[in-house]
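First, one chain by itself: the form predicted on its own, in structure tokens.
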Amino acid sequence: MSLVPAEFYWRILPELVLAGFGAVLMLIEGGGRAGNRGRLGAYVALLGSLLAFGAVFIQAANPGDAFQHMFRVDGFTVFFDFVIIGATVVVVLLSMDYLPTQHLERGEFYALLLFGTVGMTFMVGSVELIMIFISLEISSISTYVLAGYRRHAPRSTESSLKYFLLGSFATAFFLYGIALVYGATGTTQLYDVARASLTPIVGGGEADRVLLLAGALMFIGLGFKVSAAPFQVWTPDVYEGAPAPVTGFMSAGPKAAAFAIFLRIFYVALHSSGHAWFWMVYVAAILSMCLGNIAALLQTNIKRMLAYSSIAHAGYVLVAFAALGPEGISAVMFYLAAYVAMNIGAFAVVSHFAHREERYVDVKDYAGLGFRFPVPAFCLSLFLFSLIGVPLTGGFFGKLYVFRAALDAHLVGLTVIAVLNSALAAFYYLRVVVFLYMRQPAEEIAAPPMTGAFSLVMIACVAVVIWLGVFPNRVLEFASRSAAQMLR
């Protein structure tokens, strides 16, 4: 019996660290007591996520395949591991303030967060469909529970139930697509599927038709995970009912991981049928941008507004996805990195303002806070400007690269629709800024003090948004190299 090579373990070191600390959290939590054990759990989770973030550097120094070519470490994997684990670090810090305020400080919250991150990081490195499915389920189960973590709040329970039922339904489509891929090609390894699709093993064009059907089914499953239209109906209710830090996490980590495997499956395994699935992406991009932005215009609840906004941003990412080339991949990667920072930052401020039972999440509740609570209000304004795409923010270059990739692929009509939607989105983002600085409050809402954890979250998110807006070249170059490695 041969031993597993040591470098295989170096290649999954971040996942090992996260899983180990998640297990430790469950052990020290015992019967789920709150108070001191919950606070200890927060520090253990923070240490574990920081060590996992550092372990990505070791992982990056050991590129290659592992475990029967089911897992691959390349620039693409490393890029998304940095994004996802970095988001986890920020959410752990944010939860240190939020959970005591809501009387929910328990260690299993952080364990679920780490286990969910394990699933996401395995997803982005997996190059085998069964491995992707298992990783997707690990991530999904954790987020189903986290969405209903405020179990005494009916909306939170409702959001968890909706997310679970619709998510399970979408997963069935994805799994059936995997079965069809195996039936058409005899393999579930992505690069082997790509080779087999060029020389169909089923008579005539039968294999091509089966692979097209498989691609459509997997598109449905992954479209749900990234909240792309017409599979977005769960998003506003789940985002509104879930705890604010969890909402920020769901809008960043799982979405980035799902887009990563979206790219691996469609750009690698199903690349030969790109002329057909291109139209699914094209239509989904238009629907996501238009439905997301128009619905966001009608919202007064800021969590629902950001939920519909996330649907629109999924549409912008799909615009770059439709470019069908390395430039499109690098644009998707850069945009997701910027989006994770600005969206988690926005939800961090929302969770800080929300108070007990998240009473203050209406746009009108933010009236006058720009003067009574200047630092978080300024940070929220910056994140909203970045979501619009104002220059000197990460969102500006994110949209610029998306539009450039689409224009280089001669998708002029799609680019025009995306630009018009970006202009439309400015209205509802700027409406929040108007309330922050140009409206008098109907009632005096006590401003929570800025704690050390919340200050670190603000510093981290603002720094990333500004860095990507002022010095984007290094990240874009890394994304371009990673895209080339993925397609190789």
Second form
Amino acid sequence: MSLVPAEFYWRILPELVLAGFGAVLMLIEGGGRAGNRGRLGAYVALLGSLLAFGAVFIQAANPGDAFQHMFRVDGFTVFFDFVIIGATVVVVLLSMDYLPTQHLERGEFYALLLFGTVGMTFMVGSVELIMIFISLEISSISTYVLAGYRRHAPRSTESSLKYFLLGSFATAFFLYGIALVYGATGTTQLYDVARASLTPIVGGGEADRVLLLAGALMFIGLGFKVSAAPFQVWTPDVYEGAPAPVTGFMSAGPKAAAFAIFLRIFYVALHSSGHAWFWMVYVAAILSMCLGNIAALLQTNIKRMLAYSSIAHAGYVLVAFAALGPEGISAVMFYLAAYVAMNIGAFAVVSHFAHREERYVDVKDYAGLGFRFPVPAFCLSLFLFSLIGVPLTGGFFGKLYVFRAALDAHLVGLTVIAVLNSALAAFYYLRVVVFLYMRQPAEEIAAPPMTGAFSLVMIACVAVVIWLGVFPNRVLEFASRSAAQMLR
Amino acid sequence: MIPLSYYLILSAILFCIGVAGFFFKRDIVSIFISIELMLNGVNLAFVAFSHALHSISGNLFVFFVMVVAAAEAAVGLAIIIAVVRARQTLNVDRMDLMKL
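Based on the form predicted on its own presented above, generate the structure block for the form predicted together with the partner chain.
The next block holds the full complex; its first chain is the one shown before.
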């Protein structure tokens, strides 16, 4: 009998493809001649991420555990792999325009992007805490570097430094939580932890309290990663300083992956102490929504505004999280899919208009763009409407399912706060639309080139947002089935 | 025989010193060292549990944590160098280009 059956490799095929292409990119960057390397790197990265996206189908055809029950392919894994790798494809396309504009075109940018994606996809499939920790670090370390990629811009390096320091700080908390889980149950496999937590091994009833403390520590660590209040302080600065496509990427991939392991750890491993951590989620949800939305009202920098909006959206996701049931899981999954599409789309338009050194990122710069650049402006408005939650967009059904899950769990107060917050949020999103269409510009922005890559990004994001807004059923059904599978 | 609780208390103390250092130090490198101290506190907990539970996996985790910490140090120092080149200072209070 072979030690590692072949289907194990099929189950991690997307990760293998991404890692392979990442390594090839490093070789190209080291060995090729200066000049065309960046462009070549972009095409290799695009091919790699598209192949990885295709590989998810092969992964989906081989469900089951792999590598001593450390990795599991189920509907949940497949769903998030599609979301995350899809986001990477879009960000690669977006960077093909952005990097030459900023004179930053280098192959290692794409290599870091792919390696970060490896970490995120491993993260969503891992059912073993130490695997989750390592993949979380793979993804984080890549994004730390990406955030500081405009290394001659003080804002970019500052953002990278803040992200790095606070990110590692949060990781240490997460790791301490893992150590306590290990101490209380003697294992770090999530499903074994769930079983062991019902029959305490170490110190009788003490184990319960240790697990609760472990849950609190891991909540701090993961709260940082998903930028939920009160652990959100880094988000605005990092989002503002990082290159615009990277900000789009950070608000999508790492966030979705962090929420995925958040779900797996708390719903599976710490299921038995659900009544206790429910309140942590409850408070964090309210704080994130209120703080994110109120602070976003005051912003004039559009990247910073979207950063606060992403804190608020983390709050909405936590509302569904607090529902403590399979409906909550599927609502989180659907919401994240819609959120990733609309948020990357919005950041794509922001990076399209940013120009050299990201000069035009203020709301005022967007005055009058609606008539000068009708297509990107229309797309931006659509993404903003989706972030508000207007019908016929993915954001609408995302919010609807979140509220429904919360109401089914009798969380009336939380739902009311969430609805009030989404009404409040409409103000700052609509302000951008007002500037786009109803204000006279003080300074005319030079026309950014409308390239094929950017058009593809717009088509992809608009298509997903509309698709989720008009035919949400198939995705939701898939999410519900995966949720049931994950809990089993 | 030293009881398990002694190790765990020491590990918690190390972790808390790290947290305090993170909040009260103003120098970026010191903050970074505080984070390393937190990780080492966790490592001690892993080893102690591993010994008490007679399970080898806790020792394995420590190796992974050390490898990750090394990778983090490499990236972190590179970021710190980039920041110092741009700003000529290591004081976190001066990292204030972006404010609410």
